[in-house]
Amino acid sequence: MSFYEDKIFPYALDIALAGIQQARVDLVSSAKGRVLEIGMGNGANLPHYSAEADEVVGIEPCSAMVGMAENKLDKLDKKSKLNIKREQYNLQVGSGEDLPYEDNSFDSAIACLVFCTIPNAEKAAAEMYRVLKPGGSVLFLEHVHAKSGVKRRMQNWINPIWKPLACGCNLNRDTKAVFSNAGFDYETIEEINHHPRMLPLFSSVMRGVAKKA
């Protein structure tokens, strides 16, 4: 990885995802059991997850980043700012691609705008929906395809440049549909906008909740 997808991106996606902050908080705080967060990235999640979860396992590539996940939850643990224990926490590197757990061996999965950004996303959704217990839960907010117009066109025409800015965002992934096709069921589903007059372009999420039959 680079200085800049090391040292730079991670604060300035935190900024920019202040707008949607309570949006994580009421998804992570929902989850409950075992979990998997996939691409967990800095960890921006990790402070959010209440007593409902019994474990709590992420999974990202980037070893820089998991390992400020890791600082992350030491300095919050040391000021008792943790809704669960620090041992509950199990943080890895590893691919969404390729997830070494075993099949049906958690209860929820958070998909938390990661799937606009992982390479193969409909290998991540099969191997999600393939770890996942029956009736299990991913809980998901992220980063989707404008529905329709205008504002759908520009997204096909910037995402070759903005991806490479964004450390492999996409603009125009259909993540509804790599959910649907991996055979997960909708439960809930919200398609909104954040930040709709500053960045436009950058604004469409979808948020809800699909299950494992």
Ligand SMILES: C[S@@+](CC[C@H](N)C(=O)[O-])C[C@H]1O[C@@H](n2cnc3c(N)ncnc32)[C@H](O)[C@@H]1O
Contents of the next structure:
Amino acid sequence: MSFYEDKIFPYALDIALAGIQQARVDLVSSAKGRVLEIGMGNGANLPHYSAEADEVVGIEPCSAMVGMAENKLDKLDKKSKLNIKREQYNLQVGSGEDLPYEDNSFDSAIACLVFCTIPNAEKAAAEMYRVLKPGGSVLFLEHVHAKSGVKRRMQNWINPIWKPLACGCNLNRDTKAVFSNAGFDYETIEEINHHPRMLPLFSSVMRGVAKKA
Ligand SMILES: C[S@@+](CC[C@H](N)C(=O)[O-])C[C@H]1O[C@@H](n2cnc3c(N)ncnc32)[C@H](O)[C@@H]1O
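Would you mind giving the form predicted together with the named molecule, to go alongside the form predicted on its own above?
Time for the whole complex; same chain goes first.
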């Protein structure tokens, strides 16, 4: 990983996504049982798991981000600000495209602003499907390609410049199709064209719950 990816991008991410704090709380606080968070970055979601989560396994390829997430948990734990015990978190360096976990071993998975960035999103969705138990849920909040109009075209034009600056993030992913193609059924899906708290080019958002049958 480069100096930019390790030392600058993680802080830029916090600033860019500061407005969606409540959306993070809403997303992860309903995760139950053994939970997998894919690409947890610097751990912005981790403090918000509720006592319904028995174990939170986080996997993230950038080791500097994993270190930041571990430090965040340690600090919150010292201040007794975690809803679950520190030992119930298990963070590791690794890729969503090649999950080192057994089939049918998680109750819930969290996909938060990550399927924009995973190089092979189809493979990661198939892996997430494999490791979820039958009846297990993916709770997702993802920015996606706008459905039509000038914004959709601008996302295509700007993506080649944006992607290297944002460490691989794409403005024009069709994550709804990626989850469907992996076998998930949508239990709820809300598609928002202009999320008021996100920067315009990534303010097309889908959020909801998808299930493994
Ligand atoms: C926009 S950040 C979001 C981080 C975090 N999920 C959040 O909500 O703040 C995208 C994350 O995807 C991670 N990522 C990139 N490639 C990945 C892969 N192959 N598997 C899992 N995560 C990946 C990046 O390292 C980065 O932490």
